[in-house]
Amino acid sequence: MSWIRKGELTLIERLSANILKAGPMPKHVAFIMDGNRRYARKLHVERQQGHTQGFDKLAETLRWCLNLEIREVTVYAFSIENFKRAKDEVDGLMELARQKFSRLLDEQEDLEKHGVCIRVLGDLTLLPLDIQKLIAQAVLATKNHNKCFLNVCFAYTSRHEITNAVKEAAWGVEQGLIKPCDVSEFLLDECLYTSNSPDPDLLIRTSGEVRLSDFLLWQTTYSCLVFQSILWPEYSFWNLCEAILQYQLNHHALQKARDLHAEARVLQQLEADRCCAAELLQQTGLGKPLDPQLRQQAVQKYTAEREGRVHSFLTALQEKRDRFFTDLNKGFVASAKA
């Protein structure tokens, strides 16, 4: 099965998606794809059969995004919980990742097309070394196409992916690139691995269960939240329209929350400014006969000092990623060569 599965919408499918684009639209959708192993007890098939069934749904769930013009979809294909299932089954999945990171490779033409970026997102470092390779030579080959976005999140989980932010901030502080006080909520945002994608819109989870079980935590703060009972094979169409209905009718309030968020962390950011400023002008003997202006010009000074720092350790920091990738696949090609 193809990673985007081809083929046209029903006459009726289209009218309705047509209805539905007529209102505020989702422009990132996260998926739970939840009840693969309860799929395969009902259907009385082995629990691998079920995850292959779940990754043929998300190859046709994705054909139905991009006819819905939603242009970047999240899933939680494998958490780093998941390790500690069953070694038969964590084999299954381990090579049914093989199968289909290999086949997207044979598809690169076909992403091409479409304009789709795949991006694997979570600790690589817990997969074999084999798929990791796999997956740097996917993600390099699709790193330039931009017309939609597919981020899997494989050895994931959002506390991971949380302190990890925290490291990469301390690793910026050891390497001098920002100090500690540059630290913020903006700061940690851009260290996740989610930094180059807007917060989901849209979560849906599948299955009937009601919990974000170690998911986007930090992203899907003012997101909504849509779960589901069916399972995840057997997700339809009409399931999709059903949640970005749900988002619709929500979209207000939630939008409304985001922009609050918004202009309060630029109120945060400036008073932690302000604050820095002062105690600087302090260490230097300039503080309180300071005047205002100059306090304000001082403010400036420091903020601009902040976000050029702040520039150049999100620079670096991008580098080290791409460099994680570009070494892997030159393993890759020199493995393969030999």
Contents of the next structure:
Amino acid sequence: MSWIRKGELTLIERLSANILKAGPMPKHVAFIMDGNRRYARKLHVERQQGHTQGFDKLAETLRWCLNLEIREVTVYAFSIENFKRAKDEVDGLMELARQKFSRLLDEQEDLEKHGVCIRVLGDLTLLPLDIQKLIAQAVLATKNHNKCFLNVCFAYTSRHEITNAVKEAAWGVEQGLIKPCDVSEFLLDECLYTSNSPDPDLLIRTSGEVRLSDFLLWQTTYSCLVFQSILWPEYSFWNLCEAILQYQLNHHALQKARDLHAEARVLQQLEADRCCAAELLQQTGLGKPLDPQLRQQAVQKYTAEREGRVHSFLTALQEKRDRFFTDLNKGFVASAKA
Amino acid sequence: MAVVYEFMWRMLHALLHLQRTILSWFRISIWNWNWRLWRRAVATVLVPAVFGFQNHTHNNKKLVPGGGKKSCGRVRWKSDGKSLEKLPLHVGLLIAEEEPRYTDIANLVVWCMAVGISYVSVYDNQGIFRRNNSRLMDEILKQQQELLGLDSLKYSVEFLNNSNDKPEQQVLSCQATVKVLSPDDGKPGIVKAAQKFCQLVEQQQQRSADLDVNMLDSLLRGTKGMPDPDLVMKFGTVDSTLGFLPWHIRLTEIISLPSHINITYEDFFSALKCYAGCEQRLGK
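Starting from the form predicted on its own above, please write out the structure of the form predicted in complex with the partner chain.
Next comes the full complex, this chain leading.
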């Protein structure tokens, strides 16, 4: 497969991997693959070469992740901000994407054999139509694979993603599927592009920069952040091991913080449900029942109704999302036949 | 075989914890010494070659703190701020440690003011500072008096209370704004803004398709919003933002320091120097 390099670990790499795997391992790792252009400058080659090497390094890293049993990887391939770059660089990156996605479609058998599910996250409408169609094909072809998951953030920024999630919730309100007070952290989680993935356990950024650059801001609130100074095309298996070690050192503290946040979230939702149930009772003229049991029943009834509304909304949202890809694919198939 | 690997894993982690403990012991007990020389010596001896954790190239933004003498130049602080290529407008102090020390945090806030930083926010992921807001404010005012002395009248602080957007203390000339933050200002804040927008949609004052990044940004910021943090100084050994203002930190530089306990002005200023050296390409 062109996206996942063939090969196995050397003996010493395998030994190190086995030692690491004795401890807690991240199940989902996110990469900000930074440093391609600086690498090209360093080697005195064209920028485009830097990006191509960067892709090759991605394929190698995905191989290492599979060897380490890391089943889900998310990568920041192209930011909406990157459209600001020089036209020839943007065109070069689009051409690279075109090649790589087309190649992917030729390898469907391999993808099926290895159970690779490809998802592309971002505002795909900003991309050239032919690339959108290639992406749609790749996503639909691998939709039901479930052994490992690769999420490619393309034409993506986290703020756009969060804004889009709020827009979807507002669409749900417009359609009469949900009420404004149904909007919660859980609902927004499900409206993000990453709704089918757990939050990343580990975020790695290469090239020495120490910022998130609008990548997975919502999802990485309790992730282990590792900033490494190596340039992305020079990334090695040992750099990955170092990052995982860092994750293991932070594991306990982060788990504690995550649990605290989850507890707080549950309490906040309960409190919100209590308020809404009380408001509803007041509106229906029954006032606040003095019997705590009746109050409790009212809250439980409200919670069940809320969860029902949210469930219908999320089903409708999933259908809307699927339609986007199938419509693109129909267009692709039609134009291929023509 | 699995038992062997597990044993080796435990040994590896024991070594790493030992390394951490030794470094932190050095930091506490030798803070008077000329740290830079010691830092390199200690690092060469203790850091295993394969794992370049405490990488002391200027690229790595994890600082091993310096000792250094206790500084006493208020005039120096202002000129220090001016000497930097760029100074952050808003600094976030992220205390990722279990037990906060109010005096040290107050020192950090006052140093921020003294070098010319206009906005400072203080955050911990358990909401401790939020619950002890007045205690922190009192400590800041006390340290302001102690560290800035006669000059403290020139440096005035505005504390932003989160519940209503009115400042806690009105002063004649505002030079710095301090805000205390908790996880409630993060994702729950975004949820509140989302609910606000959805209410407008329900009342047919807006359409869902009208929402864009700028609109959501203004809904989040409210009337007395601070600018996005340019720099977050993270204190403690936890490598995470722990829920600190997710929306606002999209371009924020995150510089880690081992601890806020007994933090010196030199360590604080090194972090600012690190920030001044960062280059932001903004996607280009």
